[in-house]
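Only one chain is included here, represented as structure tokens and corresponding to the form predicted alone.
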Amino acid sequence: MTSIKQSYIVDGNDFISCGHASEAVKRTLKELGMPSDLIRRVAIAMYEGEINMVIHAEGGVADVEIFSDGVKIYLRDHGKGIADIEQAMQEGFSTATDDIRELGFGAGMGLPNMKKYADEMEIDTEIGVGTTVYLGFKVR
């Protein structure tokens, strides 16, 4: 299978359709018989990455690529980066404001569970500027 790329927009600080980039991924992963173990991480580990980008860089870019071996994600925002990210790896740790922790977000475990799910992980962040996350994923 040669690659197939998908991209999506990921509206800021849209609650309501937050988690439909994650679940186009999902459902296509399933249409191409993909193994399950990997379209659970792929889908829980976008839906990280969209939750974050809508609470804390209103919107970005989902881009996606699916091999027959694995996928690549690319999430790409312009808020205003990541200040420090080895404390933004810690559980628990957030900088969600309490408007977003009444609504059920902003715990803290976005980053965690996105490198717990996959099997690489990059992040490329300016202050300012924004964010770039790498997620790739392999076929186990």
Second form
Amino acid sequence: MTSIKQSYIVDGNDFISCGHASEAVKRTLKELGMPSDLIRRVAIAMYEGEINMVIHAEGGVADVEIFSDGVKIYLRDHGKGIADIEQAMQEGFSTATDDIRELGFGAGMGLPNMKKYADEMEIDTEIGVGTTVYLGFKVR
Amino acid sequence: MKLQEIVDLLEAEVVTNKELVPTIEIHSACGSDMMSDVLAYVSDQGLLLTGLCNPQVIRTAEMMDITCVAFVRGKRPDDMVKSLAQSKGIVILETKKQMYQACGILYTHGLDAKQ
Ligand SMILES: Nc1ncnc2c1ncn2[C@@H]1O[C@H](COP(=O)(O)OP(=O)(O)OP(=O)(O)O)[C@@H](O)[C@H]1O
Ligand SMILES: [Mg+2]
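Switch from the form predicted alone, shown above, to the form predicted in complex with its partner chain and output its structure.
Below: every chain and molecule of the assembly, starting with the one above.
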């Protein structure tokens, strides 16, 4: 089956333009005429992931593959890693500082929200090495 | 509720995409300074009221298909925020009213907070 592959650099030092990758993917999915429910879920989950790459890691790469019946997203960063994935997945758990809260993030809702919207989610992480979050979406 | 009615009730100034105002109908709204909460709890809201003023407010609105962002407490978005909203077709409103007041006015005029 043919698919469309896209790769985006997520700049860890640029909070201002954070979200441009999710924005571009949303646009592509719209142009391809994918169902609006799928577009919404992909956009929100990927945006949460992109924000995490900037506020918790030092940025990285977002690889996206679009199929006729779904979307696969790999968010890879070389940040500090997640010490306890189970804890990080809990609603309300956040290590965000007040600086980040002043920017409107850091409620500890991102990872649970990504899980809610994606059909598949896997986190691969190593302290001091980085984190890869895989998100899989199927047309429902 | 027609967006124009919201503009009037909030005594707001329309900052971007003025020509879209007559075409927009708002069915529900939410008010928050935490984009995390907007992303996590809001569904199908047309209007976001917020006191937070940075580009991620507009990006959050875009991801959530929110068509109008009202900045409360006289917050003035900078050029970066304005041009982002302009290019996305998002209407920005500025109102001097505080968050609680602005939400209360819209709520009592029948604009719901559908979950
Ligand atoms: N890419 C990442 N690298 C390192 N740590 C991460 C990463 N993503 C998440 N975390 C850790 O997991 C915690 C929970 O993440 P989550 O996205 O749920 O909440 P948050 O980002 O703190 O707040 P919110 O998403 O509500 O703005 C974070 O506070 C952080 O400690
Ligand atoms: Mg997060």
